[in-house]
Amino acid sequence: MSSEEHLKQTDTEARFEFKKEEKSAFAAEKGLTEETIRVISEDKDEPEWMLQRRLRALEQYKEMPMPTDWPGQPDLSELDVDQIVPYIRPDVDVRGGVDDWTELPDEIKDTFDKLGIPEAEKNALSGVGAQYESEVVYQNMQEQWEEKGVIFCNMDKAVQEHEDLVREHFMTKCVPPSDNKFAALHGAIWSGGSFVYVPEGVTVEMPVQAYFRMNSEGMGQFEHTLIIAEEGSEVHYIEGCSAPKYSAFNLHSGGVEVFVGEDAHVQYSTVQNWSKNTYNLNTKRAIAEKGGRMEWISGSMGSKATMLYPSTILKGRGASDNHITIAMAGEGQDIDTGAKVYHNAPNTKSTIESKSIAKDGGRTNYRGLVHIADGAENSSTAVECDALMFDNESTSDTMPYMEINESKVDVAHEATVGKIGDEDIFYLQSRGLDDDDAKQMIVSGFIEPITEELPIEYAVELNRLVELEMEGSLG
């Protein structure tokens, strides 16, 4: 049976909820110690400067307190990093991954077949990376883009083969370990992830995608994504994430750094479907130079607790930023998402559109910051937060912060909270829909501004994931 035939015969729930027997070539001990850091670095054969950065990040992590005093933040009291396995190297013959799916062990290949990644690569992508546990196991880029100087490889390979670029940009200017406790944790034990470099003037016409899969119980995944788009270039990066449900907690604490050159354009789209035993705590940031344009499109669901606030520093005159976010929370879930934008130059522009859905006592929260610096005249920002609730037990909050230090600016904020009304359901039922289909249609229309920004394959997948969340089938 072909990958395409298999995919068509496998429903979305089964594609995400399956588990594989845990097999690894190497697994670190639980917890976070200097010895663990040295073992990870040695296993990767890293240069000394990277080891030293890891160790400095470890010290910063130890010194920084857990975030506990944010108003309305998710409860992290049950998260014990000392019980997390920080590094698992899958049992694959070729370190750094292969460029042919058939060379992977059957159990890993079957995982990504079920997730539909090989089929998506064939139909709609310029390149694909696939990470299993702590390391990338597959990486490929279409030859036409390699000939134009585009680099798409895993971060471990980038450290070895593009050392100068990585050393200059890795957790130095964009997301330093000092940013927050989980950025420091990430800096100490990061593993895997993607490196994307687009030369000046090159437009990568089809998206590149990386998919991150956690399979083992009680592990942490800490992939790092570094994107450098030179002047006048353009690229769309898509990230997918998932994990099956276990009784022990898992931790995902990724890091993303994006450098948008003058008049360059980067779109970063992510659909995260972690299981309900996963803490999802990420740090993502972009820096946009003069005329640069950054877009974040995020769908977040499935975790026990999420704290995710992609941020952009508009550094150069005329730079712009656009955030579109959807968050969905069901029973026992606290999804705290938002955006941060720093207008540090004149004539900069940002828009933030947040959509959240809460049901069965779940909680969603928009937490955002817009900062306009003194001297950033003629800048503008517009923030729109819309929340949809299914019942009286669910909660949706909005916590926007505005720091405006310049008078010649345009600032707008709008927030709405609504509940699916009986009259809406009745109207759709009168047109032949049952109760569940009526609710699904309302939700699909609610999130349409986000799905229309995604390639059709991913828009369909996101709608199906939301449908499964409404049914309570995932995680």
Contents of the next structure:
Amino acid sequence: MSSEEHLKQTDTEARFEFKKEEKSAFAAEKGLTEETIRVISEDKDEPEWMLQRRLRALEQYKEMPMPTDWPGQPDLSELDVDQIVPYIRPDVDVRGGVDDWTELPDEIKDTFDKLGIPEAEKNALSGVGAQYESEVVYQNMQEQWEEKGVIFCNMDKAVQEHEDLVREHFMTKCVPPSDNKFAALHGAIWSGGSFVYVPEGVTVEMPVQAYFRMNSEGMGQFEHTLIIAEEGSEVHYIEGCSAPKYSAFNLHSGGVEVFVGEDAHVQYSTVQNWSKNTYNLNTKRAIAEKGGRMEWISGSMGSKATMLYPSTILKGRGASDNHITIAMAGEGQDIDTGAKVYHNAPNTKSTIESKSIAKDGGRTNYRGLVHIADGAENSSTAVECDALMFDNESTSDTMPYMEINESKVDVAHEATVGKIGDEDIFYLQSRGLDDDDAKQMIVSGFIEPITEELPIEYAVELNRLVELEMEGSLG
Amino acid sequence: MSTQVTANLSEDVVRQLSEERNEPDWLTNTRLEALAALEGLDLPDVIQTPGRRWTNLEALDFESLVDPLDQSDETIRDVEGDAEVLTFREAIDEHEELVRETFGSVIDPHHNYLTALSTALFTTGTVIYVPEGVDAGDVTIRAEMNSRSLFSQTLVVTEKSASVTILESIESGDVEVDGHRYFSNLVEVVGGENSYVQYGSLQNVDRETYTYTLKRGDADTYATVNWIEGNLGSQLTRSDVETELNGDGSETKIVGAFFGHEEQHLDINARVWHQAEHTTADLVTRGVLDDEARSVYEGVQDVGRDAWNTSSYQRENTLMLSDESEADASPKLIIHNHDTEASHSATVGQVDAEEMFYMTSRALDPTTARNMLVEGFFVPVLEEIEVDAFREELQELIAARLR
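Please could you give me the other form, the form predicted in complex with the partner chain, since above is the form predicted alone?
Starting with the chain above, the whole complex follows.
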């Protein structure tokens, strides 16, 4: 059975919305104190420098105000970090993860089975990491890549086994905790996540994947992803996220740092489908050296509120960046996403393609920043945003910012907003499609430029998620 | 951040201004209320991105800029057709009820610190009244600023099915004043049902002057309020041109042109609110930057919940002639109604190398070629100007800057 068939056969709602009884070996107290952080760090047997970094981030977190004065930003007033359980270790003896699905306890294995992860691994991936609550429970890398020196392991393990690399790159140059309040929070209580290291000149031909699953009520997930691609290397990292729906709020505040070496190429794809009571407040950033190429591909479907602006610093001459994003907001959702690109060197190039769909009172916002520094001559950037709206209760905003300090540049921004065309629907109906199918077809066509960039499993998943969202509204 | 009231402002000063003009009590009170509000009001919102504020209005020292009792201007008001064009004082004598009803109805005097300051202290201004059904033709207002500070207030009222084209220009006079100066201009347009207003404005004050202008129109059913805003002068310009489309089928066009050189700072804003059905807006701004000039542009298209069948377009293009210049732009779309066709775009670039090559290969020297391309860049904006004299003047000012 191909993964596409697998996905078709699994009822999508059942795939993402099921929840398991909470079972944990260790759960930190609610809220955030120095004591909690010491306990997490000790439980992970971390070196002293990491504990110190956590404590410093905690100080910064306490000092920084909540972001509340951005024009049109999502409402964070109901988010009470003190009510969030920051750390849960699942009740299994899989510290550091296992490398065989059969070694996982049935209920966890079942979870990932339902999500279709093992199936995808067999068919299309170089390696898989799976995180359940705060810990990575499964980790596997195909041998052929390991032989070439590629490292793909969970972040906690990386702190132990690749300490020098982690110490140099972890929340230092790319995403320092001082970047924003939630980056600081993340720096204090991060747990789990992935570490990817690709040595010079190595091309990892199949994507590596990590899947994050939040299962418990009222918890926070703070996984950290660190990708280091050395000169001339190439890797594609895929991340998937989901959580069932509970009445209490969940908080997801991940951190992603990507180092794109000279002439290296990193693609980072993610489809996130957090439950609709999750606050998704992430910081993702890449630094691209000379000739390096960074590609972000993201689909933001779930969550109550998302504030996420993956950014790239084009540091070396001729570095380039592509952003492809799609956001969909339904009832009660506020998806505030965009992209940031800093052109800090000559001959750098970026493109941003953003599509959003708002319906049933949902709100989507594109918030982007393109900064072209003085001296970044012959740089070019093109930003394109398209929004599709279903009904009059929904809202869609576009707030791009462009800071241009250099004259020898080519900057273009374009955005359009439109409703679903009555004529298009009429045309499809006159060809025998019912209203729902017609609308679904139009939406699928609208997002096609994005889905065609995704690996097939993800394109299928994204389409299924869109269909699921649509069914809910049109039934 | 609220701003302190400067020491040279007091109730007595405001009363004196009002008494000298023999104003009715309600206007004196409006001024006094604006003065009282100053302490709690903020300067106009300025775009901020992490780590920076795009325009630094806080740096203006109102203490030394504002000299309320020594305001002086030379203003010529030319009327070709049937509009009633009156100084603010004349208008109060002749149409007190009209002024009382409409003054402050489009721009809330307490909108921000600078609007309140202007309301409390204005000494010059024009009221243009076009009665129902009158096609008034062209009105020209040429103002010269002859003092350290000058506060001006313009009110345009077009009744049902009336129409008028207004051109306003502001320059610095020959009077010598040491140090920096401040010019403030508030313009309100009350566009009645099915009426038509084109309001063109050309600011070319000297480099010692800071300017603030807020122009806002209210368009009733089927009304059209069009704006043309040309900014060439001033050290620091803050210009807000806005239309509220409050009536079904109303329209607006906001056309902007700016040309900054040396160390000029231009903060240009165009905003439109679609509040009714079948409204249309078109925002077009073109600007050129040379030397170390800096431009900040914000365009807002806000489509309200009840604004069914909206069409809204925005374009902004900046041409950079120098490496030291900086152009920041933020074109915003805020959409609450799905029955909308909207787009916005912004570009920044330099003079096209291929075009330059083409022209120099036709034997034009590079400077002439570049100047022709810059002049050509403004054509889409110039084409929107209905009055020949105004278009030619803007064209000449652009050409003069290129020589």
